[in-house]
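This document starts with one chain, in the form predicted on its own, laid out as structure tokens.
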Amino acid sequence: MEERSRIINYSLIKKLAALNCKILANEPLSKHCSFKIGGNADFLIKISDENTLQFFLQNITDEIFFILGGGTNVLFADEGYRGIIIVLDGEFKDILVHKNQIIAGAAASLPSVLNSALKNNLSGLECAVGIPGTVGGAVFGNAGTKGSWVGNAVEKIEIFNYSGLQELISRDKIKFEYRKSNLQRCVISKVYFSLKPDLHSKNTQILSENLKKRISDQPVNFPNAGCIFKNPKNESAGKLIELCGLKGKSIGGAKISEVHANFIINTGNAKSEDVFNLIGLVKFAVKENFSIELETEVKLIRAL
């Protein structure tokens, strides 16, 4: 614990506890990610309001921390995380519908926001159907389908930079690209979606079609973290992996899905290292066979 004590500011931990933050010490990260894999974090802290988040950012110095959303696109190492995991909670889960606008806290679930849009006969987020996780994570990583992204519906976002300064950023200042944005070194706290009124039947049809496609194309019966690799330009990562003969390949308890080769599933007893090794194997095979360097979409968080 001596080495950890040089990283963790225990005085700050006590102050956050006094501000009614939920403090979980030596917390298993497997409980907080869809892969159901990962060692323990020194501390996992749930922050429920903007004032406390600002206090944390203003008082954290050289400590290591990671902002965790829904944990649906992340793989933690077996050794865990030497530092602080921050999870937004409380008011960050709020969803407000005002005319054609939905204002959602970063910790609001994306499916809940989509349901709010559907109930209020608003279109623009159909691409989010079947995507788990939180609003903040979805906007940060520009989640969506091949032809439509969550970023398309964003009007503006509220963020805190790592110095604790709060900013409201308009859409024209945000750069959304395939599976990424320029929202670096900041914490998304609130997202304003600008949607359009639409016929309920049309929304339902699009949502139904998108959901059916996701269910048929994805391994929904095993823990996973979604697509492991980004699609190279004009290529399908899953197809390249399949052509390498790796569909169904296992290492330990991790397996390349036989439903979709761009998914790695936890068959029940996988370790993070099993997944890391499969990722390495896939990258090597695709490079050897097609001279293409695959880039991971899932965030790989190794012990520090």
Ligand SMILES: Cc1cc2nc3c(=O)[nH]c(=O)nc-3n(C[C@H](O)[C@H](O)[C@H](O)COP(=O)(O)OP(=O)(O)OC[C@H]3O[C@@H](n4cnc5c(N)ncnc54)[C@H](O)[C@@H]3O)c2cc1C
Given for the second form:
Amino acid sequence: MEERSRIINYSLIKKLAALNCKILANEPLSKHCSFKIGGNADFLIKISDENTLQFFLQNITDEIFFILGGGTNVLFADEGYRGIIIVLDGEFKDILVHKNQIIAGAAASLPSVLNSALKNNLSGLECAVGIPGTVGGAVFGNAGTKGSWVGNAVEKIEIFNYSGLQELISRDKIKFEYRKSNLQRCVISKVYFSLKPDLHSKNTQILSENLKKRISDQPVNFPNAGCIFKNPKNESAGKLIELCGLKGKSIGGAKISEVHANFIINTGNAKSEDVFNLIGLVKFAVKENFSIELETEVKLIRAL
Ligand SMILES: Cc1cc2nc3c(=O)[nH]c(=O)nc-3n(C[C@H](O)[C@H](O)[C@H](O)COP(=O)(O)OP(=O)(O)OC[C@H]3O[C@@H](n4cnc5c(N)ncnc54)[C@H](O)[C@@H]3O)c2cc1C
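Output block for the form predicted in complex with this ligand, input the form predicted on its own:
Following is the full complex, with the preceding chain placed first.
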């Protein structure tokens, strides 16, 4: 406990509890990610409004913290996380449609934002079809499908930097690339999407066909974190893994999906270490066979 008290500022935790934050101590991270893997975090704290988020950031000094969205693109270590995981909640889940604009809190679910767009005949977020998780996670990692990404629809973003300063960042200051943005060392709090009226609205039908295809092409019956690796330029990571003969390869409870080789599934009792080892094996095989260095898309959050 003494060891930990050097890291965690318990008086800050007490103040956050007094501000109505939900505080979970020694919380299993497996409950908060789509992989269903990971040890315990010292604390997982749910923050419901901007003032409390600002207070947290202004007062967190030596502590280590990690901002978690829907947990659909992360792999936590078996040792868990020595520090504080923060999760946005409450007002950060709000979605407001105003003419051609959707203003979404960072904790709003991306599928709900897409639904709001479709209901209001607005187009521009079709690339989000079938992508789970939150708006904050999607914008941070510039999520997308079929060569298009959510960053294309972003007009501006509200963030808090790690000193607690709130900033409104206009589109021209944000750099979106394939599964990457320059929104580092900040907490995204609100996203303004600028969409287009879509009066033809063939959209819903095309989207439901795309969704059906995704369901048949992905291992939907097992916990996973989406594609493990980014596609190298002009290549498909899944195809390269398949050509290495690794489809179906298991280490412990982790297995390279037979449905889609760029997915690793948790067959029930996978340890994070199993997934890390499988990732290492794939990287080695692809490098040996094709001289290509695969880059992980999933964020690996190791114990500190
Ligand atoms: C079945 C399945 C299918 C998928 N398909 C796709 C796909 O087609 N395309 C695709 O791009 N992705 C896909 N993914 C991956 C994942 O859903 C996306 O990357 C998603 O956008 C991650 O959002 P999240 O809220 O879950 O983020 P998390 O996994 O919680 O976090 C991911 C990163 O975002 C950061 N982050 C989260 N919220 C904030 C915030 N408010 N401020 C600052 N940083 C933040 C975290 O710190 C972390 O570094 C899939 C995943 C699954 C499980």
